[in-house]
Each structure stands twice: as structure tokens, then as C-alpha cells.
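This document starts with one chain, in the form predicted on its own, laid out as C-alpha cells.
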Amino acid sequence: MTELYKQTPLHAIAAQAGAQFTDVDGWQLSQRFSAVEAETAAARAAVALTDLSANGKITIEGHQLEALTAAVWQATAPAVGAGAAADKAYLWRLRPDHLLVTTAPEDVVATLTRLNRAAAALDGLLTITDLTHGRSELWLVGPASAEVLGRLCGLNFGPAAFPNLAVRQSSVAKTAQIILRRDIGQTPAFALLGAASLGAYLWETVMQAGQDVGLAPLGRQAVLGL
């Protein structure tokens, strides 16, 4: 019997670009496009684009976010427009009553279970929604990532205006996106979370925007090595 794997909205584009795939928690993900050392060097020197759409994306809406965050992570919810690391997750405050939780693919189910149990114990009006399959997640990684992103969005992506662990909602290439800054070590990185149906269009548009600065695709293995 053939085992079925989940695929991100960018799977066909990655395959066409010659990606080698790996299986992660039931997902078939782009492991690398070329030599891992070359991909890592490109990301550190200029900019690269990677598909991390298999990452968990969970939204929580309601007026008990502070209590829920304390119950699940023993932490304080971040301020609006900011993010914070938690146990096997990152918390991003979009509005006073709206929190986005991002996780690694293998932590989605456990995180949902913890959230639902805590919400039931609070007995409050909280809506928890798993958006993982409905949203693409593209990451621009490298020192030129802010420059490329600025060509497609009117926000200021300078370090003072958009520091590490900041979150904004805006239009990127005329598509609605949640923009997260989550640097990988010392390497700047911006994540774009939007409708899965527009993921392929956004990938191609971003690649065109960064063509003159050597924007290249980046595989999962190189991302983990940064």
C-alpha cells in the first residue's frame, strides 16, 4: 500500500526546481535544491527563499488570552505587534484579542491538545482554529531579505521599525499577509503567512523581485543549519 504524504502549496514548484524531498511528520518537504553548503552560504551572504508551510499556524481569539497563555506556557502574552518564544512554540499578538501560535510541524497536534484543554478549563469564550493547511508560509532569509521584501510591501523593514520578533499585517505583492520577523541566529529572516491558494503566486513574485540580488531557493536542511 502506497503511503500518502501531505504536500505544501509550493510542492509542484519545488519539484520543478529540482528539489530533493524528505518526510517530516507526514509532510513531504523540500530538503535541498543544491549543495547544502552552497545554499547556506547564499542565505548568509545575500538572501534566499524557503517554503516552511508545514509549520503549525494556530489562531486564538477571545478576551482570555492572558489567562490561556499563563495556563499553557506559564508565560505572559506578548504586546500587540510583538512575538515571544514559548515552549515548542512562538506567540504573536495581532490584536488585544487575537493571538497567532506557530510551531514546528511535529508539535501541532500536541499544541492544539494543550490549548483546547486549557480553554475548556477556563470556561470562557475562546475560539481556537488550526490554519496550518489553509496558509502558506514563505521565509526570506539573509541580510538582503528586508530589501527584497520592501520592493513588494510599503512597510519599513529597517531594524528599528521592524525588529526581531515583530509582527505586522499588510499587503505583500497585493496579497494579504501576516509578516513575522524571526531571525535565525544572526541571520535576518522574515516569514510571510497568507492564503495557501496564493502561495505559488507569491513565491514566483518574490523570486522575481530578488533576482538581481541573487535570490535562490533554500531547502529545509540548510535552514536547520543556519
The other form holds:
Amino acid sequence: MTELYKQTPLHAIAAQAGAQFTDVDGWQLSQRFSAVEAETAAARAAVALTDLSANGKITIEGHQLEALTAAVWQATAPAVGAGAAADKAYLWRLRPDHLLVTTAPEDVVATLTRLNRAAAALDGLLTITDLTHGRSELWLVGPASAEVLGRLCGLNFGPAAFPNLAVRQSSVAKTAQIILRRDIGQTPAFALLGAASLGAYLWETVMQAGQDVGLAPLGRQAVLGL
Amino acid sequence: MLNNALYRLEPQAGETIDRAQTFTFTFEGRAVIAHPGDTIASALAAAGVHVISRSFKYHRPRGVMCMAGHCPNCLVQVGDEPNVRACQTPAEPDMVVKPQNVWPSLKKDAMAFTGLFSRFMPVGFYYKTFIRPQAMWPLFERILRRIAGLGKVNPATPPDRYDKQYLHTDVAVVGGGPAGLSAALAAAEQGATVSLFDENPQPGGHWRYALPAPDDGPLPDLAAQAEAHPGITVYPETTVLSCYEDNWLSARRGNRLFKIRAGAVIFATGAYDRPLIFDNDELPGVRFGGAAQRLLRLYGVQPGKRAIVVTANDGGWRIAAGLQAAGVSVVAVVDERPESEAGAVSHVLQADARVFWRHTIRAARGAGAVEGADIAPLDAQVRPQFIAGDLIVINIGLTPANGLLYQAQTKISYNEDRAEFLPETLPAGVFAAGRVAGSHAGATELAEGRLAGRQAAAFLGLAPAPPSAEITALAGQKAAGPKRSSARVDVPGSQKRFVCFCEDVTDKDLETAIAEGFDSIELLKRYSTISMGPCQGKMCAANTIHLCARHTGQSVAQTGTTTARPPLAPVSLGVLAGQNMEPVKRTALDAWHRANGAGMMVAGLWMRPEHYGNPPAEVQAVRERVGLIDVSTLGKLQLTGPGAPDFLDRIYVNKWQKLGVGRVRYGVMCNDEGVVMNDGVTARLSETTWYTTTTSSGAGAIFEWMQWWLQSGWGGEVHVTNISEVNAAFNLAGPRARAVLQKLTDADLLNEAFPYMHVRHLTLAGVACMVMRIGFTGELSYEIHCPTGAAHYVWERLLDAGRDFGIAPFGVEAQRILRLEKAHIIVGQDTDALSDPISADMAWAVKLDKADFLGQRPLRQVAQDGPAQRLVGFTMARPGLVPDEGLQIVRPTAAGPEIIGWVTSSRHSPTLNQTIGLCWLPAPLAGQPGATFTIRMNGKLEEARVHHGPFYDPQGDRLRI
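Compare with the form predicted on its own: the form predicted together with its partner chain:
Then the entire complex follows, led off by the chain already shown.
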């Protein structure tokens, strides 16, 4: 029998763009589209777009968020609109009673287990839902990423209004997205988390918007090298 | 080829052209030599082409008048694009430029004869003339549309690329002249981020081309300072189109629309040259002072060979001096002021130049272009004297470019002393500086710019406010400055004297309109179309106000102004539309469907496979073997918490408290008027976890609907999470479905272990899935929900497993037939905004005896009164006839057919080999199985019969095998 595999919403587009795929925790991920050095250089010089939809995306709803984050990560939940690193995960506070946890693909199960175990020991209703498969996650990486986003969304993506580790919810290219800023080293990077079914549309629309600033696809290998 | 050396000067300081390179483009088929940096108009002017296009109504020859993109006189067709401003558009190699409003040629235009009949075509003539006889209007309209209009659009032109860019800035400065630049620098020095927008290729404003006044001294290079300042971003060639509430601006650069959010805005928009109304005032060769200077300084082109300068200020004399320096013979300077009011200016002229004090121009003379001017004294009725020349420079004053200030809700009033409309009270966060604010001298412009920059920074809390003494001192300085504008807007005459160059409206037209009663400035505008053409009032608005005031006996201040609406400059619809963004939803199997021959259809935002080539065969596969359909588009909501059953009880018309874990129930959801909103199945996965599906198009709306009620007080101990896209979903349907599924799991799938309307967690081919045994198609079927990322894998495994059983994928069309054979409704197709579930044959689902739920009261009323209309099935009497969905059901009466219902669904059933459908009928008729009624099809009445219950397997035995 064929071995179990998983595909992101961008799989067909990546294949069409000539991506070479690699396996990460059962996911078929775009390893590279062209020479890795060229992809890295494009991201550093201007802007590049990458598909990180396999990343874990877990939402937690309830009024016990502080207690939960303390129990799982011995950390304080970030303020609304902000994110914070916690162990191998990132915590993003969407509302006072709504937290988004992002992880690497291979850490989703372990994180869910820890969360569910801790939640069971707490009083009050806490709903923990793994949205990994339901959300695409596109990353715009590079110094021109804010400019490209500014063609699709009315938010201010300047460093003062949207600093590193900030989170906002807004319309991007007429679709509802959670926007995270998580710079990679000194390189600005914004992640767009939205409906998986709209991932392909969003990829095509963002690529079109960034055409004149040299927006290029970026593979996983180049991302890891940044 | 046209010789571009005819009017080209030696290199000029500050010129924008690169003389080291040349290229050619064509104008009306003739090659024109140009340099990089030339505009179309400057290259044409260098080649001595002074007539560029013809006018809108009378087809009069027109040439460059303002050289600033403000007037409509140089609109040309470039390639497929009409209404291109030749004076602003860079010439490019091989560009194909054509004049507009000409046939067959610019020189000999057949429609120019209309000018001979102008006395019969006053303003508004076509409103009155062509309305009778009414039947002729279509013909008149066709002819008028052919004659009128500007340029020609080629519908075959491929779309260009457009986009939008949001900008956020502390201070937006509109205008890159001396005031704007100094304002930007002052604000940036206080720590503000500044965006400066200028419509020209380089900032600098009139300092780029105008000769400085003697008092101005050396001009600082503010543009270079602004470009170098890290806090300032300069946007050249960017026209600000509008200003809305909260300092929200829109601007256009090329094919891009900027949407700008600014903390404070400084308008340093400058001023336009003001036309003087006189006989033949738009004859090619009549140019504004600014145009003459731009041609000289920016492009190294003589605007003419023999110039007559008409002025009312010292600036005109500087222009005359500049022309002389460039080798243009200034034959006369005509100044309406007495010599005593002028500065020490006359010495700048050569000895042979004639000077006329207290004189003005009465007429431009020439056949097709200026050959001279009639000059007359202002105070005496004497015969004008003719002065020969090929250039008439008009420099009698400026109109402040205050349209954006108006839009920003600035109070603007007419200043009698300055003869200009100037800002009086500015809204908070809005500042004005420079010529638009009445600053005339260079030093004042700089000071006012700096002050505005500091005020803007202070408004944002970045710096202390400038002392009021400084503001007062500046106001005094401005008042003491030289006067630049004349209050005189016209001189008497007897020929055509155009106020509006866009639409050929003359002063006589305005007089007539006012006499007809259109005597308020807003009415006058609408009737005469003045200020509604491509110049958007820049050339005509101020002069119209003066004329209206004179003819109505009011002051200019009493007459008021027209409303300056956005956009202030013409903008293409493509720029407003921006990048094409139409969200499309695709399931995880989209590529598979396409690769396997699916005909795709649009379903809301979704793309779905309508069929794989043969819907009846797909139906047959499901009825006889097994089929597989992608239903990932279904909405999927997760409800958690002990409060979930209470909440479901309130949202649905069904009861939920007693649904056991592992059971599934079909539910109907109504709004508070008892109208069916949505339907789907709900599974109880655990004591506190529920899984609800909605229609594909309703997922988002139902999630929001539930959230609304949760937050309105029904949200005790329950969370609703939209997991529509977390899981893909497939329906495996057909008598062999169990056998197929069994190949992928060790779980017991027999009826006793997994009965109809139950849910199970199964591992299929190694993937954890949730499977509901439900039956929209009427066959044994399993709705398989698996993680979306594994959708492709699971789908392929199901097809592999089903190969030996004759499995076939089926599309939406087959599904529609299958469900119709079972008489299952589709919400939104078989129901509408008035359909309640009792009338829609789902009374069995409505539990009126439970506690409060949405729609309970109106549904009680329906239950008590009985429905007026009912949704029922029907068959057609005539075989093979399939009525279109939406057709009317009529009852013949003596007065003609009476509409009594309509068809909502209809198909030919391949299983039953007959036409089946659903329709709304009056309840008494619907209640009689076999009763006949008529459907109006293509004008004929076709007989149909009422059918109750499913058409296929009425007892539902096949669902439970």
C-alpha cells in the first residue's frame, strides 16, 4: 500500500512552479524552486514567498489561558496583539480568551498532547482545536515584504505599528487572514494564516502583487538557511 | 520627418532632456524627433507643431496652453489609449500619437463646420432639441454619440496591470514646490515621517522653470535636501486625487492608486495659470506664462518666435525677459496696470519691444494659429490695434489649486484685495502653505512652508507649537507682498470667447443659461457642464464664478463656489479597480478533479466538479455499484462544552438533548422569522463535543450567526469553532460502499455495529477519520471526514479499494439528480426568503413543544393556520419534457393565466426514466397526490402531476442495507 502522505493547499501550485519536494513528518513540502543560494539572495535583497502550511496551528479558546500557558510552558500568555516564543512553539494572543499556538510540523502532536493534559487539570471550559490542516500559511520574507503586503491590506506594516512578534487579524486580498510578524534573523517576515481553500488564490494574488519588486518563490531549504 | 531643430534652443540650465540621445515617434503618421525627457508636446513644439487636437464641440484647433496637465487642449490618442495629456506624457520611441476629434485629418476636419452653426447650438440645445419626436431619440442618440465624446476606446485592448498601495505616514505633503519642500523638511526635522507627493517628474514646483524675482535671492536646493532626508519619502509623478475624512488621501502614479493614511496633511498645491476671456482665447499659440517658461527652461524649446506678453503683474515682465534671453522676439508687453503700480520692470526689455500700460488684449487673430493680437486700452473705446506675432503669453494671475482644501472641509473665502479664493479656517490636522494659501513671494512661500511643517509636527505631538507671534508676522508679510492676480477675467468682444475649453462653453452660453434661470453657481454648472470636463474646473471655475456674479448682480463672495468633488484629476477605471482580486476556493482535490476530466463549476466562492463527462452514468454508478464525490465544501462546525445541546436546541427547530453519543440527526435552522436558513447533519461525538455540517455556501454565515447568538446571551458553557477546512469530506455512496470501505479498515461496518444515522471514528488506510452513515443520495453511504492534508491520499485509496467494485467519481450534477430522486431539498434553491420548514414539507422536524428557539413564534402561527403554499414533488405528463427551474405554474382563468406557483428543481431521472421535480403550489392543490396543474413553458401550458414523498425508494430501505 502507498505510504501515507500529506499535501499542503499549495502543493499543485508548487509542483507547477517546478518545486522539488521533501518529506517532513509525512508532509510533502517544497524543498526548493531554483538554486537555494538564489532563493536566499532574493529573500535577503527584496522579497520571497514561501509555503509553510504544514506548520502546526492550534487555537485555544477559554478564560483559563494564563493558567494553561503557565502549566504547559511556565510562561505568561502574551498581550492581545502580541506573540512570544515558548519552548518550541510561538504563542499569539488574538483575544483575551483566544490564543493561537504555532509550531513546527513535527511538534504538533506533542504540543496538543501537552495542552490537552494541562487543560484537563484546569477548571472551566477550554477548547483546544488543531487547525493545522484547515489553514494555509504563506510567509512573505524580505525587506520588501511590508511593501507587498501594503498592496493587499490596509494595515500599517511599518516597524513601529507592526513590530516583530505582533499579530493582527485583517482582510488580505479580500480574504480573512491572521497576520503574524516573525522576523528571521534581521530579515522581516510576515506569515498569512487563512482558509486552506483560499491558499492557492492567495499565493497567486500575492505573487502578482509583488511582480515588480521581484517576488519569487522560496523553498524550505532556503528558509532554513536564512 | 518633422525637424525638431526649428524651435529647439541651446542647452538650458535645469532642462530635463538628454540631448545625447534621440528617437522618433509618429504624430498623425509623421515621424517626430525627440530626446529622452521630452514630453509628446515638447517634442511637437520643438518641431513647430502647434495644433495638436481639436475641441469637443466645435472641433476648433487646439494646442498646448498650460503645459502643466491642467487644461484639456492637448489631449491625444496614444496607441489604444485616448485622452492622453501630451504635455505630461513622456515621448517614447515608436509611440503612435494621433490627434483627437478629427476626421479625416487634423488640418481638414470635416466636423469643423459645426462652428458655423454655433449660434443655433447654445448650451443645453441638445436637451431641448432632440427630445421630440420621442421616437427619433434612438437615432439622435446614435448620431450624437458618434459626433461627441473624447477619443476612441478599443475594446480589444488587453487589460493593463494595475494595483493599489496603502501608505501610512505621519505627515503627507501635497505639492513639491518651494512651500511643500520646506514644509516636508521642517516636519521631518521634528521627527515626523513625511511623504511628499508631487505630480511632476521632479519636485521643485515653479522654481524649476520660473525666473526668480529679484528679491528672492539664490534659491536653496530644497529638492535635493528632501531627497536626502531619511525621514522624507518623495513620490514624484503622483497626483493626489482626493481628500476624505481623517486625512485619508488617494493618489495616482501611473497605473497605481495610493490610499494614504496621514496623521496630518499639508497642502502646498500651488496655483494654476488663470485664463483671460477674450475673442479666440484658445487659438493655438495662446499660451500661459507657465507654459512658455516650462517649454523654455525644462525642454529647451522656444514657445514661439514673436511674442506678445499680456500681463497684470511683474511676473509677466520676467517672462518677457526670459523669452528675450532665449532668442524670442518680444514684440509687445501689454500690462493692464498703470506704470506707477509696476516694479522697475520695463528696463528688462530690448529697445524694440513695445510696451502698453493700461492695455489688454481684445482678440487673438489667425487662421488655425496665432498670427497676431488686437490690443486696446482699458479705459477708452478706441479701435484696437493689431500687433503681429505667433505667440500670445497670458499671465494675468493665478487660481489657487484649492480643490483638495475644499474636500478637506476648509473654509475658503474670496479675498477682494488679492482677487483670489484663499483658505480662511483650516480643519484640525490640515495645513496650507505657499501659493495656494496666498503666498506670492519666494521668501514667504518658504517661511509659510516651514511654519506648516512645524505646525503639523506639533499637531502630532512631536514638537512644541510655533509661537502665535510668528504666525501673525507671516500673515502680515503675505498681505504686504505683491499682488499677482487681476480681478478682471474678461474683456469685451464679438467673437467666440471660451470659458470652458473642455466642452466649448462660451461666455455667451453662460449668459444665456443665467437668463434662462440657471442663476445659482451649482445650477449653472450642471446645466452648462462647466467644470465637468477633463480639466475639472481648473481653467473655468474661477472665471465662471466672476461671470455669474456679474450677470446676477451679486458679489463674487455671494456667488460662492461649486463643490470640488473627487477625483480632482481624470483617473482611469483600471486605476480605481486595481489588481483583479476575486477569491476562489479550491478543495484539496481540485487538481485531481481537473486532471481527471472534471467539468468545473462555480458554487459560491468554490470551484466544484460538476461532472466527469456523463452525469447519468455517474448516477447509474451510484445506484448500481458505488460512487465517490468530494463534498469538502460542506461547512463544518465544532461545538464543545456542556451547554452545546441547549444552544443547538435554540438554534435548530429540532430537539437535541436526547441525541446519544455516536448518533447523527438531520437538522433545520431558521431565522427568527421562521424562515429556513440552513440545514445539515449534527453528530454527537462525545458528551460535550458535537459536529455540525452546514451547506457549502452557508458555512461562514452560519458560524457568524452562531457567534452572534453566543455573544447575545446564549453562550453559556459552549464554544463554537469553524473547522470547515480542517477536514475534507467525501461521500462514498452505493450498494457496494460498505465493501469498498471495509477494504481500508478492520472496524466492523455491518448494520448492527454501524447503523444508519450513526457516526464512528475509523482509521482508514492509516488515517484517523470521522465517518457518518447518512444518505443524501438515497443509497447506503458513508460521509468520510479526514484531515485536509491527507485528502488526496485517502481519496486515492478509496478509488483503489473501489476499483474491483466499479467505483466512479461523481459530480454535483449527478448528486443533484440523486437527491431529487429522493425529494431531498436544497436550501436556497427549493426554499427562498419566505419559506418556512412546515410549508417546505419538513413539519416533522419542527418541535414546537420545546423551549424557546429561533423561529418558534412564527412557526406556531403557521402550524395553527396551515401553510398557504407547500413544497411538493411533481412529474410531467408528457415524457421527455424537463421544465427549467424557476418556471411559473399557472392556472388558466378567463382573465388569462394566473400564477399560482413555481418550479424549484427539475431533472430527468435516469433511474426512473421520467421527469421529476419539486415545486411550490397552493396548499389545497399540493395536498392531493396525482392532482394535475400546468407549467408555462415557452408560452405553452404543460401538464404536471403532484407527487408526495420520495420518487425513489420511498421507504428508504436502500439506506439501511
